[in-house]
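Next up is one chain by itself, shown in structure tokens, the form predicted alone.
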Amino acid sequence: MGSVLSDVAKVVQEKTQVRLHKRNIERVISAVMTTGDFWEIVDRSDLPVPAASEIVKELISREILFVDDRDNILLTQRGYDVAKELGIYEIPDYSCQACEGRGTPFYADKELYRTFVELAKDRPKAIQDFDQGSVTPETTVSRVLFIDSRGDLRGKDVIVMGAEDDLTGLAIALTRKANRVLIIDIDQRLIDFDNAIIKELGIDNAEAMVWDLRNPYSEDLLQKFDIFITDPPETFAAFRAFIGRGIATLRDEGCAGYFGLTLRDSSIFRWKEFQETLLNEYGVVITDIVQDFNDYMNWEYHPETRAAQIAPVKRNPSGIWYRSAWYRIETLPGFKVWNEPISDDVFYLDEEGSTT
């Protein structure tokens, strides 16, 4: 029976393309004991979405798993007998519901919080052009929080890149503790937002401007900066775009760079190729990994991205699903400056990544 696992494994990425093990059919079949909800199947398997609906269909055409007439996954008989076999469970959640599970409460701050919240409520919707998809006020503030606590925020020059979306380079603004802040974004509408609220309530050390973060910094961005924030995409081309990048506006060893980086969109095995790429290339060290910090609100333009396409069920998601990990790294003596073009067509969605 416990060759089940490997061969479904086997099977799924074959058509997929996505790198799998058979821990991960595991842990599908360990979150349909919790939930019948496909999207919640995702979050708490922690797969990308095209190997996650993969798997899902592969056992129910092997009878482990049905879907019901309410668009519900569950465990066939055959299917509770094959994890009573195999000794799989459903794994309890035992994070803090008061800071959601970041060990950072956005209530730590009320006045930051109440101000954010008030001011975020008009920002631009998420659209699919850029592959947006906002946080949650709670995550945008815990991030700053978060980043304050490394001393990582108090006169610093922070550069915040192609995030805003979040706000965070606004929310961190808005704390006026940095010594500057600048904001960069590919999005016209979200900088003329950030600009206007900066401008309204007399910020004068931070300032939005539009950039591509597919072309090469200008020499004044080069090296000029203690920390940077970003959320990239999870591509290869992107990864180099946003954090390659990024790094290459530190201005020295023991400056820091903050940004996400999902199980959703990429796998643990790409997740071992982005942190060889960190420490064997760029010359950084991963100091912080929080899994699941970062929440995202569902963006409207759900049902038109791959990821719906592809799901076994046709019920869109109601609740937090997709999450990522908040990232910390650090400069070490020698590290790498790159700022190469980029001008890989394939930017925002590969063979793991649906959600565009």
Given for the second form:
2 protein chains.
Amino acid sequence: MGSVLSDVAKVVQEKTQVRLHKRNIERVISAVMTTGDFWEIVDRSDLPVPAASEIVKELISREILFVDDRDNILLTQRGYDVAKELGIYEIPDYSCQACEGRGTPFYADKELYRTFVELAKDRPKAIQDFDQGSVTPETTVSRVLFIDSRGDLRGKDVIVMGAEDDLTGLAIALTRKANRVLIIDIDQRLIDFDNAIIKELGIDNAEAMVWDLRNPYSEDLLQKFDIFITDPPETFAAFRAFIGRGIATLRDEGCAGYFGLTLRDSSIFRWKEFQETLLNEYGVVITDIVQDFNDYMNWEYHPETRAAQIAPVKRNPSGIWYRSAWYRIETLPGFKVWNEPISDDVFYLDEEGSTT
Amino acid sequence: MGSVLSDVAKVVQEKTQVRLHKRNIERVISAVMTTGDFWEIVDRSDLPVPAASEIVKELISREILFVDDRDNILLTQRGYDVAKELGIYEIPDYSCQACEGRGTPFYADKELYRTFVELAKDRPKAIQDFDQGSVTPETTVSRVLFIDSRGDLRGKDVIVMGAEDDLTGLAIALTRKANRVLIIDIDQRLIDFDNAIIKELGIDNAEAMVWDLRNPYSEDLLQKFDIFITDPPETFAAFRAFIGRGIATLRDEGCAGYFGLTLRDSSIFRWKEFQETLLNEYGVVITDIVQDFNDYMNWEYHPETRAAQIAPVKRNPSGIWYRSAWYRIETLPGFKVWNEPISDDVFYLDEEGSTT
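Form predicted alone done; form predicted together with another copy of the chain now:
So here's everything in the complex, that chain up top.
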């Protein structure tokens, strides 16, 4: 009976090319004990969508799960028997209601939060071309407070790279606490939006400019900042373009970088490879990994994504289901200034990704 | 003027053999803006005590800091001028008041918390021989809830290794949710304490036994568990004995390990070496690093520690100042079963450690 899980892992791995182990299957069964919603199952099982989808389909074909007429995914009687025999249980959610589990509550600076929400209401809509999907305003403000409480904001030169759909750069600028804020993004709409607000509010140490991170940085961006902040897609090429290049903007040792990494578009196996790149190649140390720090709002283009197309059910997400962990890294002596060009092959999407 | 920080870093590194960069000095100056208490300065600057102490002394000799007649450490007028010129500011604390910044509030299971507090009141006192110093009851219970919310408790075989001064093993046993709990520690007093409670409460799937982690595990402990939990001293030898051997108890891929690592007895440079060992040698991935998760109560033997002897002031700590980050790791295929003997040279204390 225990071999059911390994067996499903093997079959799904062959089908999807997403690396899996048997505990990934266990987590899906646990998740179904709590929710029938496919997108919540993805969230609770911390798996790439293609893998979660195929696992559900495989478990349906083995009569461990079934789908009811309202697109709810449920355990069959056989499913409950299997779970009991293998010792699989529901997993409780104990995350803090006050700070939404981040450890840093967004309302610790209510004025910043209110100002940000007012300004963000007219933000450009997320579009599929650039893998956009904004985090909640609570996430953006919590990021800023987290960064400030690590001594990485006041008096610092900060670059916010290629993730301005979250308006994190704007929120950093609004604090007026950094020495300098440079916001870069590929999307002209976001750059114009930020610059209009920056000008209107007379924030004279912040600016936004268009940049495609596939291109190497010019000399005036290399090793000129104390802090970088970004939120990459989870392909290797994007990891290099966003994180590698982020590290290259840092001036010297003891500087810090912040970014989100998700398990919804990347397996835990790939996370290990990302971590190896950080330590062995880029020469930085990881100081923080806070799971589920970044909550993403649903994007209008969801029905057009690969994720929606491969899902085992048609029902669209209703609540927040896409989350990422918040990483902080720190440079140490000898860290690498990586600034190669990147071809755009497999930049946004590969076998583990699906939400673009 | 900017060279003051690099200069101090260099001098102190030579004196203490603790690796430093100039931002470590910046952090000490920031900390002094918030508190005059040396132990709180260590806490806020995330530095090994010998380094923090020598930095304070060096900054005093350069007339950037001074000590008043109540053992408060303060900035001189010159110190304020230097801070202003270099753009050094106070760092705010935005950690959540509800969950104490952990993201997982201890009161999410009030019954477990109350039961634990009642039982722990008669716990054996922390002794210096074994580098003991207990975390707060709120920390212990939060650890259990964190582990449970990751799917690492219910139905699992759990080993709690060499850190039972925190009574984490007892707290795990009290939930009665694991399949099996094995608690090992070098201290007979703690083992007897746990076994008495386990027997009295009729918890029949838990047991405690004496073990010295410097010795290799016997076959009946290797690869027999789903989860290990520990809290090592920060020397390399102890890291291997606690974490390396912890990983060796895990049965297969997708299993998890939990442990604390502090920056009060270890530099960020050494953290990088620990992380390299985890990824490159042991073949595991890091899934969580939650800073300041573990709060340690002060230990009675503090005046006898090297930390107290080298501090720049005589005043003992009044509040919590010693914290550690909470790590979670996960095994992936090919992870290493490391089980070599360890000599006891430099097991508890080296150039960066001081609180034993």
